[in-house]
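The chain below stands alone and is given as structure tokens, in the form predicted alone.
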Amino acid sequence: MKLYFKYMSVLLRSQMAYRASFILLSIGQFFVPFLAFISIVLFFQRFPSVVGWSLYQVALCYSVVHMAFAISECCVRGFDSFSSLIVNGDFDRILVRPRSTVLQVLGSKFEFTRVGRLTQSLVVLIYALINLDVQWSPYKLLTLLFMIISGVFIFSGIYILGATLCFWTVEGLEVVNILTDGGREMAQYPLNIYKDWMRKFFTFVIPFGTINYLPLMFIFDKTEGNSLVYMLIPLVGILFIIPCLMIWGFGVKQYQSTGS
């Protein structure tokens, strides 16, 4: 981890060398997703609720998902742009170094301008918390924290899966964005507004449901039976990273270099 933070420090100093560019990009990262939230607000101006979910409840869901996405996009950017390491032959150098390939790819790139998106998510989270009629308890606050952490692991796992495909395709596949950007847009609403097959897929295959609909049921007192199960469900989403890392390890063993 000392090496990981060293990577982070070096790349932060590199990006801060052009401070005006950094600030402008961060501001852009704040306003682009903010416009998406404005569209949600306008939607609820026309319809007071969607399948029983109010604006402020959806705002809480939105903020958690976008916060998790911003953190993962910043810290796992190396996997998102992994195809460049393959094309340039840089992954060959990574393989001969006495450190984990996962650690080295993680440290190859950070996007600190995502602090703008993270700030926007925090603003929406505060807006939702102020307006929600919820009796907050330490358990519910802990659940909220678990949701964010689990979301970071889920998005990170998807980035790792997308990078693993590059061992066979060389170039990154745009179809992976269906699960990253598309997953973010889908998960900003509670899952029960979608068709049954979508709810099952994004709960049991790509476990967005563990940071979305199920823990929200606990926070908003909509659960039946043992509610503590719903509180701990986000921890299940963290386990998604394990098969992703196993698939990555399989991909590394199959890698035969690009010959560049």
Second form
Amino acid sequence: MKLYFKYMSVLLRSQMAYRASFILLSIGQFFVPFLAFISIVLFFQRFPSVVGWSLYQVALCYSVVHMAFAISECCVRGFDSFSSLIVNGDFDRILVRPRSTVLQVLGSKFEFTRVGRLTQSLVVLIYALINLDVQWSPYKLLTLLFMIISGVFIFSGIYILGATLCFWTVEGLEVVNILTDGGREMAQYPLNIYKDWMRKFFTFVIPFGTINYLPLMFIFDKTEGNSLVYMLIPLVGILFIIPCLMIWGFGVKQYQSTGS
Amino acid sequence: MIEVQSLCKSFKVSKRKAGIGAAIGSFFNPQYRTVEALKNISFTIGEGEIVGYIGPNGAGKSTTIKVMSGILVPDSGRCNIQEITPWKNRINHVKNIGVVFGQRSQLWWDLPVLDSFNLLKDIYKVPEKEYQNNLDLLTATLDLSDIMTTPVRQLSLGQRMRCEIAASLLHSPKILFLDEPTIGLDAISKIAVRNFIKTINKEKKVTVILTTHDMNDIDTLAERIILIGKGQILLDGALTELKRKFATHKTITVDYSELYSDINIEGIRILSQENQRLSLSVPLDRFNVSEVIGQLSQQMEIMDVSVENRPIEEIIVDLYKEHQL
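Provide the structure of the form predicted together with its partner chain, given the form predicted alone shown above.
Expanding to the full complex; the earlier chain stays at the top.
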């Protein structure tokens, strides 16, 4: 873990070497998703609610998902751009160093410009918190925190799955974007506005439901029965990372025996 | 120290003809052919040896290095390096080895050299004291002090290669794999790199396995060579022995001021004779070099004499020919 932060600080310094590009990219990362949020606001001016969800409730959901997305894109970027490590042959270098491949791939790249997107989602979060008519309690705040953390793990898991695909093919990785970018676009609304099969897919296969619809019910006091379950449900989403890492390990083995 | 026994490794390579039709065809019905990169490779290397691992392109050199460094798992065979099987216990194995791929950098492009070194220190968990000692030694012997704070992208190839070699030795590995370490370097950098490799081999008893196409590397560094071609070991032996076996001729060059009679010794071929310089090729099985010189001195006024071995390049080319590579 110490090494991960060491990688981070060192790469932060090297990215700072290109200051102008860093600043411009960060600003871009702020405004592009922000426009998407503006369109949500405009949408809600025509229709006051979507399947019973108000603008501010959706804003909360939106900010959580985007925050998780921004953090994972910054910190797990190494997996997102893993195909370049394979193409350059730099993965061989990783294999001759005495550390786990996961740690080294994580440390191979960070995308600090995502601070723009993170700021953007913070602004939306504050906007939602100010306007929401919710009785906040420490439990609810904790749930909110769980949602963000769990979201980071879910996005990371998808990145790892996508990276694992590179062991077999470095083409056609756009498929993975359906899950990351697509998942992000989906999950910025509460999942119960979608068709049943989609809702099930994004709850039981890719567990966005655990950071979205289910805990939101608890925060907005819509739950029936034991609310503790709803509060802890984001933590279940974290478990998604485990099969992803196992598949990754299998991919590494495959690479070592084929050496493509 | 290193024991390799009957290693075999084959790759599946997709077969495809040129053209868009063939590309689409191979998408639906991929055809593979199997390439046997290693066929029954065996050798042992002892501690402190410098071994030149040579062969033409595609012979299987890199594959062998990859197996020995734990990157690849062979199809069959054993490999035992310091009691460890590289691919079974990767992390423990790579702690003890250093690897330099001449064509690929292990340093961080935008970072100053020293930052890269510090990061490697943490990756290999090198104790502070050992790290400082190694760093001081490497900086001094490789003459790095002026470039320590320069970002890697601004270094010349020669400077970068010196840094690469230093980087692979920071954790005091017992074995060093060098894959074409002098590729693209100028003469001065080549000599510096060679001298350094010799030094660490002598002083730190580092075992060095070296692949190269530069025969001068082999000539100055390796005591032993392993020649590989088409995935098989063709020759494994001491360099001097190889030279003795294949260096059947010596070249005598004499500068003279006056010629008393025509030179004609039965069995000795005249390579050239012009501007009062004469080159002869002497077969060693029939003649003694000093006798030939003695004979020559009676026939001419000799100013200068030099005796040369056949260059190692020629020997290797002969070897390749002999094995039809």
